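Heads up, the chain below is alone and in the form predicted on its own; it's given as structure tokens.
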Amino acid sequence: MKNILLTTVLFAVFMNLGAQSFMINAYGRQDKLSLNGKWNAIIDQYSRGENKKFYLNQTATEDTKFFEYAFANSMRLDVPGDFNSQYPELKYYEGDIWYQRFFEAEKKDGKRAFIYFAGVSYEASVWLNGKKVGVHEGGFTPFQFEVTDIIKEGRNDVVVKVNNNRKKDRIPAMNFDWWNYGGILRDVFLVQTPGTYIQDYKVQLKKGEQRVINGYVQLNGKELTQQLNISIPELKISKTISTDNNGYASFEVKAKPVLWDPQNPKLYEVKITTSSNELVSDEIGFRTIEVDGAKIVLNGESVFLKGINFHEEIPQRLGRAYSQADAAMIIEEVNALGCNFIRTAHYPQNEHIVKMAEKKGLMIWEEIPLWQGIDFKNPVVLEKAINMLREMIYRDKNRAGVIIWSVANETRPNNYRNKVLTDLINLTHELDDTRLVGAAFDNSRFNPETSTVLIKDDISKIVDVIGVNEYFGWYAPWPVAPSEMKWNVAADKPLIFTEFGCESLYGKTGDGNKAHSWSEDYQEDLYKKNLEMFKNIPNLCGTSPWVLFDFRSPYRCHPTNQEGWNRKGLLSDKGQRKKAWYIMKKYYKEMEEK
């Protein structure tokens, strides 16, 4: 009964202004057409496009008529890709952009058709052949709309209105320390499926077991009672199961998989086949992740998380990361640092990054963009946060690399916030009881009488793993020498130092004792001091400096040292290694040898 209820929660239509629950693993579908490429675009600064019916894409043919817009011969934008980095006049643009393209399709008998977006920031309204098919809010998770009755044989016209305005009731809200990239940021597909198709599935180790694989399959359509086959050829598993009247079937099978871990990130080909010959394939790893007191335990062994944060950005291109090549560049730099862990701050990053990290043996902290300044009093915000959490878990629940779901970063305690985060933590455990739940806190306090760092926050008591963001030596002076600082923060559970560091401009030398030098020397010294302090944290089980690359941020206005960049990177915006990079590289090498 519990599995049925859990699947019902995951499978339910998300509270998302008309968007449908998306099919899991669109990349593993047989019949899909990429809609990536050049799209026509119109800047709609005053949001007049719907009133002017841009979505009809009309051309005047009568002498007495005209239209005050045209997609033909208009601006051209790459999809996927943010619009801010593609034209100088769009660098700081926030508002509506209309996208349009034609595509050729074959209307197949007995097939259903869906337009699938892997991510659009922040709100997308979609029309096909002049008919509105839906709206989705949230910039970092997929969505889809069924267009079976709208798609035509031959040429089709798809129009998408994208809006990236910051608003108080959005997540993130009005202020955030990264670039507000807008646009169709990730892949777009036309996916065609049988009349009844595989909507969702989960294939993972049973909780608490290393030799039992279990999970479920959920169908969508009219012929919900079918026989399915789940096969893992390398493990010689071929399991036939039958769905019930709701299209749901669970399974359990004994197996002896090689467990996924950073030294051997083993993945197995998994195939799910229906009676109607639909095949969905995936690569899935099997591992266990648990907490044992103040330790994080992977496959029964205590593990120290050697981590790094990064944004979904290619700084050298001044734009969002979106491709496999982009993922390879970022993950290569992560591996060069000696990491076994990443924090994909502060939002679910694209599937190319998540899957490549998993293949390279990186454990992942994945979080929703509840970042400061959230209007927790507004019940609409809670609904949006719940939906974003559901979509994140729904998309990545089969990824062995993901070990921690995070519900928030740097939020201030109050009754409204505490209630929202408590609800999110409880929901996360309900949706996925096989992973850890965390949050990152920046509200630690130093007691000068005892030279001890403390956190007084009710939410820190109910997460499985506590993340601490603390910038001693940058946003606040060191209260005492780092070696004298004591820590008593959630002593009974694992603590990850999820953020620390400071800004420095690559190549700049200066006084290592002066923050306003903006020098690599100051950053290097600060890193050394943090590592000294870490020795006094008894429950420390991981570190994750902020941040891998310098990244773009309108927050950062110093004319010579920042110029619109947050300079906390261990690597510059050109990929050059700063002195602090070598400090962390050495530290992680020493941790590996212990």
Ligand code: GCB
Contents of the next structure:
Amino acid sequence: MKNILLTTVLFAVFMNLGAQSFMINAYGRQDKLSLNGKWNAIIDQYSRGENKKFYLNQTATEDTKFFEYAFANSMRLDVPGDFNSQYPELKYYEGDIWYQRFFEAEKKDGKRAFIYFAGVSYEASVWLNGKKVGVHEGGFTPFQFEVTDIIKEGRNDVVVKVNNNRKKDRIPAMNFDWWNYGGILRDVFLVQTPGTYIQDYKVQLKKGEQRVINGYVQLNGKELTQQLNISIPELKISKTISTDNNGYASFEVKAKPVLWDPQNPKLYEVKITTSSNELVSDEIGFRTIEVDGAKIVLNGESVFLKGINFHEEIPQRLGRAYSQADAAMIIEEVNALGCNFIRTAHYPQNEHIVKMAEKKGLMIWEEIPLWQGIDFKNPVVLEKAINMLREMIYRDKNRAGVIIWSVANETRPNNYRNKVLTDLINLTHELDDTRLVGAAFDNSRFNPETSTVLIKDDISKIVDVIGVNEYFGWYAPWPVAPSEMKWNVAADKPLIFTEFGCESLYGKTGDGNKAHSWSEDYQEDLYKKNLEMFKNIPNLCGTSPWVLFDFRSPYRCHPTNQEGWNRKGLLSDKGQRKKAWYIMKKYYKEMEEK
Ligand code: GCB
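Return the form predicted together with this ligand of this protein as a structure block, the form predicted on its own having already been given.
Everything in the complex follows now, all chains and molecules, and the chain you saw is the first one.
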């Protein structure tokens, strides 16, 4: 009975997720129509829209009929973009919002059509011309639905119901320290492909080799056995391969690429062409990343990660970041601090950010939103986490910049959590043996008898890299002088401080010894103390302060110091540099000179 119940539950999850693999690199496709722009929208606070068939977008024609909704003349929302930041009355809104727009399409003989969403938070249900095409759960990864048989020549009508309620079985769950932005957050396209198209590919250095590129191509369609060409013109590589009955072909070529690294983030144009003349192009870098004892080794040389965390948010606009211009603004501030590493906290951020970071020589820690408070007991949650992990790795496996996949942030040991994280770590290694697997822990503890910080957590033993979030001087007082603290946390493997810091209000001066002064002076002093402590940690391989900008969070209620902002930014919400910024800048400059 228990098994039947479990099977039913898991089946329900897969049905719900729609589980259609999206095409990799939609941005690199030849035939795509942007569906960005103004969409009509209806607020549906009590979730009556499905019952009332909003997706049919009807207007009354008979004298005896009427409809209590209409997209025509309704409110308008920009896509991409979160809805919370677009109207004052939506600031705190959590629930259903229905989006609708018309678009003109050309129906092309023999071609397939897909509606592709780069990210909708948190759940999207999609209808085209009145027919339901699917549902996707998870706010930070792409999804697509095939609409070949539904799309019409001329005017088409697409309707999306977006829901951003927080729920116990969602990821993240009921509570999280950032704004619960809902909406069609990222780009939307109609992509048209040949009958058989390139669904997926991987082109990377072979594990442990600097002179061998390998990978695969996966086709989707009826003509699965084809000849494909993979070329990297600058490396004078042009290789023809044949796919098998399942549309799959792997390949391996010798090559002497200039390796991607932060000083020279070299990317090569890679083109994949099928017999039906589909061409997908990408820009791909080649590098190796390994762990050697307690060191992180990039292209054979040990590297120190000079990092920073940020949310996918433009604080000056009080909303989510979604465009290339937004990515440029954030990455420019990362560069100004002298970083070579970012942690895209706490979820996969949009591809503009990931690609721009890679182009600017930043190594990336990418994470699924398994953030505190997760209901690990519920098997449905494990299935959702697996799906999010698969989608993140699937989307970004060709990005040389991504060096670490992280499975969680701040989860406390118990049997259920240990089982879920173990499954996720094993799966990550299985899906990608060329990158490192990490997680961020907040359960290291100071032992006063030995003046040593230790961790007791079985999961810390099975990650490749351990991330520690430590808030001495803020959530916990300094137990002894920072220079007297010893660290023995996973001493045999690389340790990164994935978070440290404290709040300060830009422009506030005050007592550098008092946390409740909320002053830049206190924050500056806390940073100095941390840097002092870092000197005595032999396995320290990187630091990533929390956080680049002040960011919006309903957690943060102090009426004058916070006003709905987490104030741990090195930059204020207006982008002004706080005193601690200069401390970190100097530290990273010194690390560069070492
Ligand atoms: C943490 C969390 C981060 C929070 C931060 C804070 O440990 O990982 O998401 O925003 O602390 O400011 O408390």
